[in-house]
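Given as structure tokens, the chain that follows is alone and in the form predicted alone.
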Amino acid sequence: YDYYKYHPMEEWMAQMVMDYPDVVTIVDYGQTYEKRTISLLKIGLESEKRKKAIWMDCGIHAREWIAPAFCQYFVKQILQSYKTDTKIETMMRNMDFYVTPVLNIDGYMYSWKDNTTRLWRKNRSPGPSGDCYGTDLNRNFDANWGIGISFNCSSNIYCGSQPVSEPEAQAVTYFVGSRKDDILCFLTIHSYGQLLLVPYGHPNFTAPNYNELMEVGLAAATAIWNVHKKNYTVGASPDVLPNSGSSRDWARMQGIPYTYTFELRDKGEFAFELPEDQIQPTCEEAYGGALHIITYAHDKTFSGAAVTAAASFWSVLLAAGVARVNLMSS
């Protein structure tokens, strides 16, 4: 994967189906404002039982190019390993993986247009007055609206005219909402900041399983650290940047127990323009963190017992003393 040329995701997704036809299918589940098809890869082994599921989306913010790269890396890793890794095979037998490599396709393609559009964040729908463009899709979900949003269409965090006004948010809301009883884990991938964020973004609300989310998140951060010694801060968004209307918060409000936002590298040196030589190591470490969360959710569901080892990482990571980052990336 490189940044020098645009990667048509539909071609890559079709190639994954060709390479792994027994376990991969493409599911179209919506359209963008500019009428591009929103698709995901459904990955899993056949089972006679009703399966649980894992959700992962990348590219909800156009300029965060490392995120779609990670979704591709994640898909390739599980597909290349399930025949030899019994744990991955078991999880693919018990769960389907729904992976959307680019959710905000219009914005993502616009960010490739030229240097003046490289840092575009939002989608491409016109504002109410017609003289500004784009809604921040991660402020457009129906989740505790009221803080960390803007009603000014020119703002990077413009939340839209009303909750779920945007077709991209509508697509996720319908697809995930209609399967919410089966989805164990909702992971949305962003950059930057090296953060693992748990619900909720609004300081007046706390997730009912907040302590467990923190324990699992801290253990995931340790898994990330173990790969390339990069420190990820774990916490709720109000500790970093209060916000509302995020897909993560909406998913938790639907009853999906394990919902996390990943903010990948770096901590601001290169920000959204992460150098290409950091793509692979970023994906490698994030894969370790994501796999820990997914494995925890799977094992708790299918073994009937909680994985308790995560709690021991509390003091380790809290003692690291990493400075909190305050940026508008989540």
The other form holds:
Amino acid sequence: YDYYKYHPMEEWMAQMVMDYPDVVTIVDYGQTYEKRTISLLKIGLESEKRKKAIWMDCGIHAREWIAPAFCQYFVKQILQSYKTDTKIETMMRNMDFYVTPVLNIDGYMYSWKDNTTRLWRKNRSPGPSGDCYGTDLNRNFDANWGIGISFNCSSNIYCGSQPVSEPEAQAVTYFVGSRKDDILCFLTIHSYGQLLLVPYGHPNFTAPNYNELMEVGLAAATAIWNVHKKNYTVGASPDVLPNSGSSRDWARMQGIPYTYTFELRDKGEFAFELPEDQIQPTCEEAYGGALHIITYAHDKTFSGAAVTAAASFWSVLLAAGVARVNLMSS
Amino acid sequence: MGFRGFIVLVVLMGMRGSPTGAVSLKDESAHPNFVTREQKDLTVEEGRGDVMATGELNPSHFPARRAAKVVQHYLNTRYGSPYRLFGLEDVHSATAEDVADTGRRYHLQISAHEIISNRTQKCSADVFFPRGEPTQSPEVKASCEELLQNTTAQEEALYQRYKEGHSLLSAQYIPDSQGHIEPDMMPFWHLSIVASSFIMLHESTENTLYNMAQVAQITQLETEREELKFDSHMLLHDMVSQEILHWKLLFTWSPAEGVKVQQMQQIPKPNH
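Can I have the other form now, the form predicted in complex with its partner chain, not the form predicted alone?
Now the complete complex, all chains and molecules, led by this one.
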């Protein structure tokens, strides 16, 4: 695994469609400030029924390179497993996975430019006076503006001229907003810190399912630890990393029940420049955590259907059994 | 240098000025997908730094974590070398108390991870954050279990190599964009983190969380003195503001004297 392998992203996405044409399509859903197309991979098996969905985005912050690497890993994992892993296959039948490998494409490309740009975070839209660049996309969503943000364009947590002023945030807002009733899980992937954060970022507001989010989060952190013994701290943002205007908070406010921010490796030793030999293990452990949350969300939603199906199956068997007894006795 | 038994130390740091980021509050109306948290629990931090947690602290939450990070920086300034470097492994417990109007003191039980030997040691520490303007640096006392590895031979070898060397060290961007560090640069990366820890310790407050982001440049300078001398440009990351802070740092190192900072100066970030 190395960072160059999946760069540029469009080629890799096209390759996925070519390799798995029955289950993968590319959906273009917006444009960046510099007019690049924002795309996601839609992954799922054909179904007659109305499907639910899982949303995952990576690369909202340009310098967090391990995040896009994880989105790619996640996609490859589910595509490589669904034919042999019945659980993954079931989930793909009941749900579509919408995965955006890089949301902040302009910022990400800029961070690849040279050594001096590697630590860029924001997007690349110019500020109001044109002498500073970039809005922090993860402070630009329409969600409880107020904590952990700055109204100064030079700041790395500049929230933008107004909520959803940025085209990248608009793209997500429109796509997810128009499907919010079907989306069970909204996972946004970042680095670094080894954290699993639950809504809300603003200390004055609590998600109604906070206890459940914490419980599922703690179980996901255990799943992560089981892979490579790395500790991920689970908590509500105000307790661990206060902020507002985040995509996660906005998603929770739309009613999407299971929304989490993943902050991947490490805890500050290499920070944003995570060595390439840590890409694979980081992705493996994060996959364990993400899958736990996704499976939980899926099972909670579809267990009712499973019970109904099982009940129908048994009643059919019973009826057949009774009919057979009748036939035999006559 | 040898370390045996328990080590108790006091470090007093000097004065400095401090910039702060802008934050403001906006009212939000009631909404079906959130409930307003009741303000009755006074130990919940409000996010503006006005009402900070006191008493028993949750060790996973940021007030304890920020104080613990300061201990990490302190340990590195005190014991760090090209072959010894500490990370914060875990915070086990923490309490905090206000000290009249002078500031707040944290008492912590932490585990520090010595990265190079991959060993963990428990420490108990006090961190005092002074109040008032201009902002002062925190004061740290730490007492750690004995576990420090002897690194003298390696340090001597490195020192001799660069003391007598025909070419002076000069390097840029460590780690590189892909997180790679050349094996013979590793000791200088560690040394850079140790030297930067003096800055991070000096600059830390209850509203910061510093880590080393990258060594932009490190150059060895000619010197008549015994110690090796370095001029450097360090990039530090503050998790709270998410800023990358640029610092020029002039420092010396020898196995006998450890790291000594001669000059440190924050420089403005480039406009791009």
